[in-house]
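This document starts with one chain, in the form predicted alone, laid out as structure tokens.
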Amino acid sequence: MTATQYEKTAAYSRFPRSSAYDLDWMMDQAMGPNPLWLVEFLSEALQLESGMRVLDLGCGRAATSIFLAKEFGVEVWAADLWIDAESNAERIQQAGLSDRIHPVHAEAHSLPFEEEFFDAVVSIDAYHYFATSETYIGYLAKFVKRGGSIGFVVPGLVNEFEDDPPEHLRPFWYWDFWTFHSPQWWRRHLERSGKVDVETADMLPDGWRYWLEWNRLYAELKHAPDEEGRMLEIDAGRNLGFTRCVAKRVESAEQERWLTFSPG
């Protein structure tokens, strides 16, 4: 597949905002599935308005932060542990958005922000790495204003596995894939805290196809191996895809069922 062929793919028409961005630039910023496609999918369920303060948690190389600032006019704090703030600052400056995006080097369990500072938190292809603890949502929610939103898109499962993954997935299954969960799992995980009400918990229709399209395109243009693509092709959507969740912090402390715990 070539860059010209990309314009004829299903993903190109499915994600019109993302398709306006340079393909080579998207590939240079990606650290997995195309982050612009996923943040565009999230934005379809998460209300974003110009001037809002948004935390982009686990922003990677800040492509999603740039997208959010450009497309919705929000002010973004681009926080990541693996990518240093200085290199993200260079990318942000090149995009002409230094006045609206603030790169931060931060660990998700030790965030350097005031309580109720943000109108929304977004996280793309990262939340599952640090937020499966029962107590994490209580920690994160305190940084969001009452009634503010927390939204994420992550690799997920159609349904939870009762035990081991299906036989056809076992050759590809890494230990950290156990952080992949279904929309139903995430809904229960978030809502039983009493800190948030989940408004959306679903999967990207045909998400596995877009994921596979991206892997094939990346492998061809970057001459990279594609074991993950083989896994997606064999599974054919029976189990794997992208889970989306959007939750709102409850409006009052009286609605919460217990006190916030700090994650250990």
Ligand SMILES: C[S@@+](CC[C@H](N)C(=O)[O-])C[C@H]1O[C@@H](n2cnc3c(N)ncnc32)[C@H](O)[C@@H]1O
Contents of the next structure:
Amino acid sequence: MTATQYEKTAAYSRFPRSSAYDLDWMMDQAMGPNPLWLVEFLSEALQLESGMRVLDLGCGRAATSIFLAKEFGVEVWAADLWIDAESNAERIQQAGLSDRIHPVHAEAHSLPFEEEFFDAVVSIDAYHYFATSETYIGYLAKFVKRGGSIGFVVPGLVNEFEDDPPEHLRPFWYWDFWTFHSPQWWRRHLERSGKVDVETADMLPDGWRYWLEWNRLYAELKHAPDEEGRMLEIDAGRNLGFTRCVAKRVESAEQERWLTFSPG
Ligand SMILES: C[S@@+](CC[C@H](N)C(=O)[O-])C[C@H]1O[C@@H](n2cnc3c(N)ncnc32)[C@H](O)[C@@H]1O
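Given the form predicted alone above, what does the protein look like in the form predicted in complex with the named molecule?
Let us now look at the entire complex, which starts with that chain.
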């Protein structure tokens, strides 16, 4: 894969901000489909302004944190469970952003922050790992200022399956793919808590093509097998893609739809 070949891909023109980043660098940081493409897509629906405090939850190797700080001038807390804060600190330092990105080792259910500390929470290819329980949004929303945003992009489904996945997907189906959900599913999941209003719940148009494009680039450059790519190719966007959601924390406790238990 040469730079010229990469410049001819559909993703290259679809994600102009990401295209300014080195392909090898993106591949070395990514832990799944290119996180810069996905966070660029998220940023099209979630307003980010210079100086905002942003939690990048499940940031992995912090590529998205670096992107957000560079592109939007926000201050980022880069929180992750599997990747230690020290190695992220090195990457952040190499990017010259140690003053604006704070790496944190954290578990999503036990966040070491003050309530209402953040203007926004973003999460790329991670939210589905820890946030499918009904109670999670109520926990997370507390860390965001009232009126602040929570936005994520995750692998998702065009529509929920009534039963098993369609025949053509079954040979590829890992048990934890059951965390993949449709925009409608996520909208209801978040909104019925009464803690947030969902502004956007949709899919990246042609998301499966970009996902496949990334897998092919990765397989070629890293000489890696690509079973997932075969699954995407066979499915051809009938079911799989990327779900995006952006929700706003309800402005006041009085405007929340349901009761909140407070002990004592
Ligand atoms: C597929 S990786 C994606 C990482 C990165 N956002 C990217 O796109 O390259 C999923 C990330 O979710 C994080 N994660 C999973 N469960 C978590 C939890 N309970 N608390 C915090 N992070 C979690 C993992 O540490 C991992 O880095």
